[in-house]
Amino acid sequence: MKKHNKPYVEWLLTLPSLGWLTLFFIIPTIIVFAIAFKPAGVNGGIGEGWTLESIRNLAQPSYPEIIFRTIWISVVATAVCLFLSTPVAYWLALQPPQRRQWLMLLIILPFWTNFLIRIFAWKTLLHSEGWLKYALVSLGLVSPDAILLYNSGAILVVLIYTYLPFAILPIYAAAEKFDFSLIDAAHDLGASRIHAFFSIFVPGIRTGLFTALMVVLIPALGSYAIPDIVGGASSEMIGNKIAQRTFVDRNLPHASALSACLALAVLIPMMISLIGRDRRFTKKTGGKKA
């Protein structure tokens, strides 16, 4: 009897989250994909009928450069966040519980400040008359005529600053559950600290690394406010084009087509990764379900 009721209990427990995902993720995504095949209205908005015009408009000459810029900035920002957050999470997991709580508080402290205020603070820091440029010029690291603002480098720096805590938290959650006696055993067998870190610790927290990868890469790809405030016209990303087509041109089908492409760019690699992981798990367990 208990076995018979188990699937129903699982469905009841899953229903709230499934309903939330359906209402706020699946249905809006379907609507966005549907609008991409609608014509633009004469006075803005959505017209009647169906067309491939918005899809064909994605072949504009300026889009390949913007797409390439969006991808490389997002990938580099994600890679740097993972590179910096992994040793931080390792160090945090080794700290005493009381000290760990205070350190975690410092990591999440930026969340207490409004997101836009933090971006404008970086705009002030990177300004041509800001103290950061003055310090770099004094140290001889940049020339007096260097421009720190309104370029891809400024976007990259602010993206890393913004999403670094999002990378630390899931990696730390995985590192906290890691069995550090494995590191000690590796040291006893002659492995160096670096070798033990990369060969034992990093594979042991791969779930946290994958989660951090997703929570940084996905919002970075769709970032709009950061490139708009510190990037300038020559450093537009896909998010800026979507906002421009929506609020300035009022061409919702074109904005939806861009959003659909961005969604596919995120969902397809994620699905391939999940399918590959399921296949590896199936081979490892001999096809048996847990």
Contents of the next structure:
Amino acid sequence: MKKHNKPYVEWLLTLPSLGWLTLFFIIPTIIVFAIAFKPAGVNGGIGEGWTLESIRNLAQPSYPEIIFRTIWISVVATAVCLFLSTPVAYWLALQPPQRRQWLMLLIILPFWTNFLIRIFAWKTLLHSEGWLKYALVSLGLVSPDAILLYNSGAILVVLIYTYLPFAILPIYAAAEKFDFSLIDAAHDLGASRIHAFFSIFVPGIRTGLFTALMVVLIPALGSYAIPDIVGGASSEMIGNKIAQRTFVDRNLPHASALSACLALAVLIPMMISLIGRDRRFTKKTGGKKA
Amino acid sequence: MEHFIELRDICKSYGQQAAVCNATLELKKGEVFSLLGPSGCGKTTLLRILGGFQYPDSGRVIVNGQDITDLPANKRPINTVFQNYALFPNMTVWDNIAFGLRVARMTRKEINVEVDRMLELIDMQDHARKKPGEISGGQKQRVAIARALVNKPQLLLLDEPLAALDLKLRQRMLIELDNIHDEVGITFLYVTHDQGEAMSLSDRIAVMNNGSIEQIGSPVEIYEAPGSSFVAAFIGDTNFINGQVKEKIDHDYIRIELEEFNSVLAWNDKQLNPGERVDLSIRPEKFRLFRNKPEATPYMNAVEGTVEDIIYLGAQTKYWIRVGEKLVSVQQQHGRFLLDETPITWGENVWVCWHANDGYMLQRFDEEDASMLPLPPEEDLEDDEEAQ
Ligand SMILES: Nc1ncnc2c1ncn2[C@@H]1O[C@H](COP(=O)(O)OP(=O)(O)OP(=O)(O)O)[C@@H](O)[C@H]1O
Ligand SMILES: [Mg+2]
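If the one shown is the form predicted on its own, what is the structure of the form predicted together with its partner chain?
Below: every chain and molecule of the assembly, starting with the one above.
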């Protein structure tokens, strides 16, 4: 009796979130993909019929450079975020519970200030008369006429700054569940603390690392505001190009084609890794699924 | 080189609370030594100090005459079997065992030989490719032991290794541990709060209470000659009898005036003098019960009482006998079962007899320890009824 009811109840419970996702995620994505195959309308709208014009337009000579830049900035930002967050999460998980709560609060604190305001604050910091520049120059780390703003480096720094808390949270969530007696065990068997960290802790929190990777890489690839504010004309990312196609050229099909490209660049690797994981899972449980 | 591992005056406290204080231990090469004590008495803390996971506030740890107090865990010739096994979940059984060898940068060939040897020792050759999540509790236990032994430590620490297993498996693993010890021949330090495990496995036992070591000795010494009321009550069951020395009978025996009932004879192994206080511990199985007053024999004590309660345990029967003010716990092994024999029943008058040598004088007596002893079950019920 109960077993018979179960799938029905499960469906009922998933329905709201499924409906929400369908309405606000799946349908809009399909619309974006569809518009990419439409001709541009005269007044910035969408024309009648179907065309491959926008797809062909993706072969523009300026695009490869932008795509390449978008990817390297995002990948480096993600790598740095993960690299910095993992020891922080390790350390956090070993703190006494009460102190941990305070530290978590400190990590979330930046979210209390508006995202754009924080980026503008970086503009002041990195400005040629800003005090960060001044400090770096007086330490002799930077030459007095170096420009810290309006380049890829500035974008990278601000991306890392913005997404670091988003990387720490899932890694910390995994670290908190990690059984630290495993570190003791590795240490006991002769491994140094650092060896134990890399050979036992890092694999032990890989789900957290994977989530952090997604949470940082995907928004970084699509970032628009950060390169727009602290980047320059020579450091545009795909996000800026999409915005430019939408607001300046008023060519929605071109913008959609670019967006679709970005979406596929994210979705395809994600699908592959998810399928791979699923296959490993079914293999482990002997092909049985609950 | 008799004492190959020494802990000298180890103290460790967490904030205000002392977890271990002034613990001194000496382990001999090749012995199985148990740390036995109730929960929270500091066994794990002492073990972790020896393993190098924690550092003592004061005191020294010495192995083979070498002071290793400040050496970290990965530099010590000591390996640990953790209470929850702590097997690496994302590695196979084989890789778990090989971990220590890989860290030690052995060649692939050496690693293969050693791991296979360990797998054979624990009889797990068929499960080498499984992950810890795919094997049973007893198998995990064996892998944890193999992983700790593969680096050929001089001392193996085991922290309640059988606590997570069910009774049957525990008994089997106990035998297996004994076999493994015979095979590898290194020193085992075994932590447990189960006296049965400690008694059956160990060459020597240290009984701990409240962070300090109460007594160290062989299982027989601990049981037959407990040093304190705590040890007497924690290991097995006992009766405490307090009184005053009345007179010396001869060189070895004294007569004791008891608070609760008539005077008794006891072996004076502590050379007490008349007037001194004395605390005796007498194990329930040392008593004998008789319906009629037995013939007097030298150094035999006989006191009269009534049967308050009887608990039949199969192989034995436990009696609670009221002697004067006191309830005495008596345990009798069954002899041949005779149908026509009428067993002793409730309310009957009986004589409780024991030899003067059967009582053991305690060096230290603490009222609180007496409360660890079991009470007759009926007693509680009656109290409840009276309260209502
Ligand atoms: N990390 C810690 N912080 C504070 N107090 C601790 C800590 N670890 C242990 N203690 C305290 O120290 C005392 C001894 O603990 P320990 O773990 O050594 O006991 P144990 O004898 O191993 O007990 P069990 O049989 O329950 O494992 C306990 O009172 C415990 O509360
Ligand atoms: Mg413990």
